[in-house]
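Below you'll find only one chain, the form predicted alone, shown as structure tokens.
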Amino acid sequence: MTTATATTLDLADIQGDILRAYGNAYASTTYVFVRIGDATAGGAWLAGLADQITNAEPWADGKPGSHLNVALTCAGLTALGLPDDVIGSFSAEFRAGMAGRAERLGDIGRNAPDRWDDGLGTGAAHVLVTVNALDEPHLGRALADLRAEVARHGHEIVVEQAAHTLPGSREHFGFADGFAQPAIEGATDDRAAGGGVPLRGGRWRPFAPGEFILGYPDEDTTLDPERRLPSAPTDPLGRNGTYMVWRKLHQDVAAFRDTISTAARHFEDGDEAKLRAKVVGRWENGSPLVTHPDAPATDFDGAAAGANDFRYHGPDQHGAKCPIGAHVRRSNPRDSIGWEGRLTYRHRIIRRGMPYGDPLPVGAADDGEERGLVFACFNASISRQFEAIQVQWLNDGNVFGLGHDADFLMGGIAEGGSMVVQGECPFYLGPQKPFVTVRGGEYLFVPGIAALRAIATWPR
């Protein structure tokens, strides 16, 4: 380990999609996975991409029409000719890959890697280029240029996944998403209330940046008298980068709607909207149940100061407002399992992603079309952050006192889940077939821009 010297973030070297939520500002996103044909040609191609990457600095002249960011799999680092000792400095879970961690993640049965989309989880995907665009014309031009350069350097596109915002900026189950993002020191300090580390007396502070960006102090560093930095890949790769999780999730919208509609006939005067909110933990517009238990706030703005400044243990310890098994409560328990949040805060992730496929019309039966969510997140430790959430909180309810009940909405994706809605008269949901199926995924490394240039020019 090295020793921390400064906490000022080098925004010019950090890739922009880590700290900047492009989200609804860009209507179209395409994820392009490329297989490197030759290490030398791969380096030449990456050197050119490094000059095009959008960094995390504020835009001086407004939003660009399109921009791109780059990440690499472990197989990609090998294909680019990096030596074994350098690759060995990366985390074990990154080197194993998502497919290699499938059993731990619960990606079995219908979600097993041998059923994933072609090109994912096989070692064929080496480089991920994410292209965001304001509209289809900008996207078309950016993709045409990218495809031409890939072909010119002798590489191959193995997966090209289109995604786009949906009407009302919702995901396919009908909910607004992405509100409760972590507050990071030096980047988003103003969002500390509700997004940072919970403190006594209802106070909050932002997270140490090393929880999400490699090469900076993390929460352990702040307690270490020697101010040692967390583990990171060998220099110069371990500065201003992070690990990325990419998962393609198919959503069975018809099954979700039918399940809730049928169950709601026996729930509080048939209030279907409220039962959906109980499953998720928020109303469809994003209003948190813990602060708005009876009806959504008509003017809710998830970006407003204080919009997510709430806790569970004091106002709703037993889940009467927001059920203990609600999706948002399980994926971000805050202080709900006690100790003022000290058992949960080290497991936060920066969540990104975009819906894919066209919406299923209201009232329509399943049409067999592909639709769902491309889930992406950034974290300094895949095992401590993403995998802990997936394995310990979504797939297993023991820590919440829910036995082996998986998250009704997203967890237990191999067999489905069940859920109790707490209240004066508890209401039971499930079990039911899974609403979500994994179509594929990869673990990736997102290098700083200088690190990407180093990879591109590594001696071969």
Contents of the next structure:
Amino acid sequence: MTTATATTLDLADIQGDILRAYGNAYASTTYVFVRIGDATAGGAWLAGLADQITNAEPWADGKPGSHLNVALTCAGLTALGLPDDVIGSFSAEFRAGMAGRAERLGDIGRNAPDRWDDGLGTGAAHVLVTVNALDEPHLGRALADLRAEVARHGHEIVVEQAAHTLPGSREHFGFADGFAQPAIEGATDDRAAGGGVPLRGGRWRPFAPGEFILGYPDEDTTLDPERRLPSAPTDPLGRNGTYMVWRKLHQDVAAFRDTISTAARHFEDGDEAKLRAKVVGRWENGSPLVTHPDAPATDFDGAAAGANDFRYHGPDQHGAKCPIGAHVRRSNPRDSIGWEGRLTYRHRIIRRGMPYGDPLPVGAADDGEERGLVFACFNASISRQFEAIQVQWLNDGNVFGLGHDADFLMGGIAEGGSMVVQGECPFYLGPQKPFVTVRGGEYLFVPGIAALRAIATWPR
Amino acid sequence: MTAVTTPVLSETGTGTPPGNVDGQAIAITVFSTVKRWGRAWLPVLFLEPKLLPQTLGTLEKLSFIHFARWSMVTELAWNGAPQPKTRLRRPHLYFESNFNGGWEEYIDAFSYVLREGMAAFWGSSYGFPGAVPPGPFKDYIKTSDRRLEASHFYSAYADSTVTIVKQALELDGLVADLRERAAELSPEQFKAEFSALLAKGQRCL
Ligand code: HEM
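Next up, the form predicted together with ligand HEM. The previous block was the form predicted alone.
Everything in the complex follows now, all chains and molecules, and the chain you saw is the first one.
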């Protein structure tokens, strides 16, 4: 184990988009999964890509028209000829892959890997190139170049998934999404209030960077008299990288709307917007129910410093304002289960999702079209962070005293899930049709830029 | 207790031996060798729970922990062949607990909210790295020669967690009470009482 020294983030070596979102300016994101033909040609292609990657330094000359970022699956590391002992230094869940963890993740039945889109969860997806672009012309050019280079090196594109921001940065169910993020020391310290580690007396501090970037002190290091660093892949791969979870989630928008509008007939004054908010824990514009229980704040800006500065236990222990089973309260419970959040703060993720498919017009019946969310997140430990949220908090409700109720926004593994909306008189929602179905996904390693060059030129 | 020689454990995902899982319940055991001073200290600790008032209260509040028990073992009973006779040259601390949920989250609770208590119990054991940070502590607990696989582990309500059982019992009490009084209530009174029951029992629904 290595010991921590300096903690300044090496922004020139960290891929962009991990620590800071490219923002709404980048309206289009296309995810291209490539299968490597031959290891040497794979190295040559990646070496070329490494020169084009956007790093995390602030942009000197305004917004670039497009960005490339690169991540690899474990099958990809093998296809590139990395030796077993190096691959063995990666985390067990990364090596197993998302499909290999299906049972634990609840990816069974309608969500099972054998029903996933072609090219996902089979070992065929080796490298993920994420292309962010300001507009269609920039996207078209970047993709054309990428496709040509992939073909020239004898590789093959196995999945090409387009995604676009929807008006108002909404996801398909209609909610503002993607703004509540962890605050990281040395990068987003200004977001500590509401985004960092909750402390006594309503105070907060930013997260140690090692929670999200490999090779840096994490929250354990902070408590450790010996200042040991968390485990990471063998050097130089373990520096300035992170792990990524990529999951394509289909959303049944018509089913969601029908369920809520039918149920709302019996809810407080038939208030549909409020019932929708109860399921998420925020109003459609993002204002938190715990701070705005009766109506949304009109001018809410989720990205503003302090916008998410609230706790659950003190103001709303029993869920009268924000239900205990609301999506945001489950996925980031803060101090909801007590102890000032000490039992939850090690399970945070940086989310960088993007909707895919066209919106379903309001009032329209299901049109059978593919639409949903490309859920992408970054974390230093997939098992401790993403998987704990998915498995302990979203798929099961026991830690919150909600029995086996799954997150109502997504629906559980089986049909017929339910949710109790706490209040003066509790309101029962359910049995539900699941609203979200997994279309496929991969666990990936996002190398630092020097690490990507090392992979590209690995002696084979 | 029964002697188990170096157990060979196949790992489940959580590092829990498969024999220690039944439905929602997971059993954990840690068998550690105690240093000389622990032989005097542990009996004092066991007899004087006031030494650990916070730990015991917190343990009760952590709803995913069914129970936790520490005991000192000075000799191993011999139940006849093929069990080898084992002499313990030093006393051992035997910890057993049942819980539900994630193994990692369980140990995190020890590290983050029960730190002092853990040091009091395990501080006199060889190799104890301290409860914080949780990484080395988890490795310590996971080390296979400290873990035992249960030869028999039974859970009466395999699909339920202890929280679910407790909530069901609480709700049952509320319902039984209303049922008893229901015959004497007017429909309006019943409606009001039923709403009151829902409001009161909503965290058990
Ligand atoms: C189609 C599926 C999903 C939809 C529609 C959805 C929607 C939302 C919305 C509307 C918010 C509130 C806006 C915000 O805080 O940025 C949110 C927050 C969040 N979601 Fe999801 N989500 C989905 C899947 C997931 C999954 C799979 C996870 C993790 C395993 C997750 C974890 C989170 C987290 C951690 C937050 C932030 C909560 C906070 O910090 O307050 N979500 N989601």
